[in-house]
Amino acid sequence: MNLELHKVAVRQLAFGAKTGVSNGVLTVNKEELKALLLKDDRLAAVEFDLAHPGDSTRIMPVKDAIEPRCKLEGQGEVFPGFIGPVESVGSGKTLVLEGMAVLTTGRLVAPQEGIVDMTGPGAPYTPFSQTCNLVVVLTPREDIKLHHAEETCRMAGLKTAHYLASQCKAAKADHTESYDFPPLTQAMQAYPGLPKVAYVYMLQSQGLLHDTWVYGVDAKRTLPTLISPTETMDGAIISGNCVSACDKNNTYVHLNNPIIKALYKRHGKEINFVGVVITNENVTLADKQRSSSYAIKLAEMLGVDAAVISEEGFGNPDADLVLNCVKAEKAGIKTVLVTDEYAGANGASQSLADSCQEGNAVVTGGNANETIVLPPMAKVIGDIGQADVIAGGFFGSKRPDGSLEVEIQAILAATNELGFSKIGAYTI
């Protein structure tokens, strides 16, 4: 499978007449667009509002970032199974729009929603901060069920970020990224002197709004599968869940998934880089053995030497990762696990929920409980009313004054688990 993703540069967003992008600007037809989203009669009410880099402007609570895509060329369309069909992707050309976001924010589940400050203390936590965002205020009716209203808030976010980018066909892209996965049997056999390494993707599927959409199946009801990096830049995984916004993996951050353009810059070089296994993150014990099973399975089956696992929330998933870690080094598969910690504020507490002496190679993406104060901001994009009973918040977290005092775990991916972060390490 072959995928160029024709990139677009833009550098400001404007409301206007016409939606298109020209010299870095992309204009925004907000009256078109809140007709598309309005289609959808779960909504009471969508606003739009725009919010740049160095802005003092607070969003929160922030539900999802996806980032603008369409198919220029190829089979299907992005995010397969709610806008295009359920087809392959991944392959062909798909328009991309760097360097914006579309957030979607509404009261959903309150005490795990996140924040987004566009300018100081807190924003170099999060990597929304220095991207272009445009804002989706999303007020769904008050007679749906609480699922209903994540769905139709989850579907807004991806119809805005599709009907963005289709609006820029016409735009010459200012760089191209070409990503190539072909089939195993040829994966298998190049590169025959440097070690096979695959990627252990997991997934939230925790249920009660913990959930992850592949091709648009919920993920916890599957079971672990290969998938083709190039699937996920075009969608093929979606975020649908209200986990703590510090560790969730985000819609962008799945298009946009660090450790698979790591894998790929090595690709040739330090490793070979044979495949992804997504795997879910699951409740009962029984499932959890069940999935961590089948996607070693499946890792011995690819034949590796070396496997990256990466999870996502934290508590009960830890769980899932220190099974699959065992699993894969018993089966002589070299680990490298990539997580986040919950070691208290002052970071003298265990880090993990569970833990193993196999899991001797693990990457930190930071300290969740660490605490800043979020100063007042000239511009606040939603509610923060319920300030105090945000996931890393308190009682007392909303001062008189408007500043917050919180956890970093409140913050958009400030400590997110595939590297998707501002946060780094040094040895002294």
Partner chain sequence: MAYRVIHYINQFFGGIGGEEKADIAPEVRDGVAGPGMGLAKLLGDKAEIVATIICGDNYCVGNQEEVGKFIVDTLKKYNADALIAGPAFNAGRYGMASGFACSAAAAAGYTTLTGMYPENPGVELYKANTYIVPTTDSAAGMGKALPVMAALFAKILSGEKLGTAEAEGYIERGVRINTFYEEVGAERAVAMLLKKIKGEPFTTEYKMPVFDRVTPRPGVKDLSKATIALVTSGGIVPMGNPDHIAASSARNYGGYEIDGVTDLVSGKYQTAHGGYDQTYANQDPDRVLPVDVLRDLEKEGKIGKLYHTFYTTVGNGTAVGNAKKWGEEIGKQLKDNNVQAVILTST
The other form holds:
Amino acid sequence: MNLELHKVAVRQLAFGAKTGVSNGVLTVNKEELKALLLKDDRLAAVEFDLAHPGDSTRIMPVKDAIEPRCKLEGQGEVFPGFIGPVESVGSGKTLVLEGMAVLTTGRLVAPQEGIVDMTGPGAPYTPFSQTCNLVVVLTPREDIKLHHAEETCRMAGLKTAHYLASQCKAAKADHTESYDFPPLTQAMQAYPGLPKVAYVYMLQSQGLLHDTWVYGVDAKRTLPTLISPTETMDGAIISGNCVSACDKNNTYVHLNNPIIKALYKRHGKEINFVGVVITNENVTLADKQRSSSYAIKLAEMLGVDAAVISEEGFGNPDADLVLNCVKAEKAGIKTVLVTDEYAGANGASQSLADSCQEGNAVVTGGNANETIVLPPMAKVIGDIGQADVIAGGFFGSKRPDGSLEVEIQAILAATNELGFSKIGAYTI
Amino acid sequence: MAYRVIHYINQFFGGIGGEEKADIAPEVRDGVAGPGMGLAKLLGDKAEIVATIICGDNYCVGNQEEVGKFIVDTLKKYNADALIAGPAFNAGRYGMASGFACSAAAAAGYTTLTGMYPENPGVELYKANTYIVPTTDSAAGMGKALPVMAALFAKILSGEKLGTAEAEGYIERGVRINTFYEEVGAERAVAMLLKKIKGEPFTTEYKMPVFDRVTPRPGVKDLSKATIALVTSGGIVPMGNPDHIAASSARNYGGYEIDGVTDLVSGKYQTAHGGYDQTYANQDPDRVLPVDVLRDLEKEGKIGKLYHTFYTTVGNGTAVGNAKKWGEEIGKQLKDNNVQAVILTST
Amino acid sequence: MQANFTAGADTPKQICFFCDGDALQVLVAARDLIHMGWKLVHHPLYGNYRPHQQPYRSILLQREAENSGLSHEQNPTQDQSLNPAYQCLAPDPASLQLIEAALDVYRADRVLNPQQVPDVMLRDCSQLDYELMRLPLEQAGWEAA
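Starting from the form predicted alone above, please write out the structure of the form predicted together with the partner chain.
Whole complex next, starting from this chain.
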């Protein structure tokens, strides 16, 4: 398989008569997009807003972040199983509107969090303070069930991302990236002197608001399996995870998986990046045993020397991380783990809910319990009522001057466990 | 402008007395006392020890709220910026008192530092709250400890961000601090894995804690035939505490015969534990070491018999190393004497 | 909330205890049952909610039918000395470790009480607890109503 990403740079967003991109400015026809989204009658209302880096704007609560992409050439369409048909993706050419994100917001459940500050002390903690954001403010109908509301909001984000990219197919790419994923027979024999490395990609799969989909299939219902890294670039993995803003993997980070990027960077030079194993994080103990054994068996079948293992979430998935690590190391596969920490407000508590001596190489996205004071912003996009929830102590507290004192857990992607950001921790 | 520092020391280093003066309430002296003299010289013009708090170790450990308030009030009264305590070397109660003093001050927003032997129980209890410089186990190491304490203290006072424990020379506090690295996590992870693959040294960003896991034994099949022993860390001892088991930071444990004893009565037994209100345990020591109930069960034939010796220590600021060693020794003695099961009581 | 689940025709029978108290009390009750030999079906810390963010917690435990002492007629809270459900079997070390780790997490945080939660949120919290327990309940043989 070979996938070319045609990246069109977006440096500014504007509303206008025709959706399209020119000279780095993406114009969005609000009415056209609104009509498209309101075809789903489970939505009572939808509004749009814009947020640029440096604006005194806060967006909250954010459900998902998606990068606009669509197929230019090749089988299927992006977000297979949702936008695209269930045909395999990951080859041909895909258009990417780089430098922007679609952020969906709207009241799903209380309590709900996910803060993006476009400026101020909170900005460095989220990658979305650096993207031009089209915010889709969704109001699901009052009378629909919660899981339908979640699905509606999820689809609205994907539709928006696909729509925006589709209107820009004629645009010339500012730069192109090419990714090869040869058949395993070739891959296993290539670069004989280099260590074979696999990526074990753990997906959150606990239930409503904690789910991930692969080609439209609930990851909870799957056995671990192989996937081409190029399939992830076409949106084969979709996030339905909207709890714990700091370490939920938005669709955006699935599309732009930094571990895949880092492995490709060294592929053929220092390592032979042989493949990706996706696995899940079900709550039942039997499933944890089954999935970890199965995932590591797949890694063994690939004959790898080492594996990067990334987690999503915290608490019970720490058990899955440890199982994957122990089983891999026992099979002679050297591991590095990528996770985040809940070391308490004072940083002195045990960072993970589980531990193993085999886990001797660990990279983390930092302590999610670190607190930060977010000053008031001139504009808040989303559900303003959430500020009261925050004041109620669920995610922090509101000070008399209007600033929010929160744990960085409440900031979108603050401690991302794909290693998306530079944040980490050390012990004193 | 020199930083204003309060020095906390115990009754011994304050020149008041030894063990017999461990119960004295805290008092303040202007300027330096004891090791404060050496410390002040080393701090030079960076910081001035404006006053010294002297407090009995037992008093501090037993009256924490009051002592904590005294310390914070003194810091306020002298317009101080920081508190330095000890060094306590391997004196367990002094280590706990020094650690506590720093914690109380730190909680009120003051910069703090202390020094003690790494195995001092004060380390485990308070390292999360304050910087602790490692010292030798006795005051013979004073000459070595003070310069390190002074240098590190000056650094912290000046607001300099400290590096890791290894780099700066303090006992690792086990506290996680967030930082922005040069590279994104994914890059750091792949780079780390490459080193691991090549067998090159690498430093993990997070050390997984290793737990001393003990697999539980299977249940006793027939209790009515079993010999059960009683062991406690609740500090129950014969009246007078013949083996002088300390109220905290115990250095020993005791084994006492209870052949023919059906009930622990007030006046014949007492508690030595300084970490809880002793009233109820002294009224009826069975409350902590249930000899009476075990004798009943013996009579009723529910258990085979109660072992003729009970083992006891005080589990208050006990060094983990000691607890482990004593557990192994007691366990061996019980096993050699065909005891099937042991009931461990704590408080 | 009342169970929306009914026992399937050929599944093990079930009992449901409602705990008087908060989520921490649920974990303590589960620990006590684990001490008696009941095994965890799922990880006690399911969901990405912290103890101060979600007032509800449910724990599903199981053991072999002949030792479960369960029947529709018997009220397991009475006559404990006769009921096999309360007979002590060897505790499962994995369940023990998991429940103690969960208790550590709950003891280190402020535990949210249902009384402290506004009604509109309570409904959502209860629904989410149900949704996250779906898979364990399904796998243990309960069918959603």
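All values reported here derive from a predicted model rather than from experimental measurement. Numbering follows the first chain given and starts at 1. Take the two forms, superpose them, and find the largest set of C-alpha atoms that agree within 1.5 Å; that set is the rigid core.
**Q** Does Gly402 shift between the two forms by 2 angstroms or more at the C-alpha, the core having been superposed?
**A** Yes: Gly402 shifts by at least 2 Å between the two forms.
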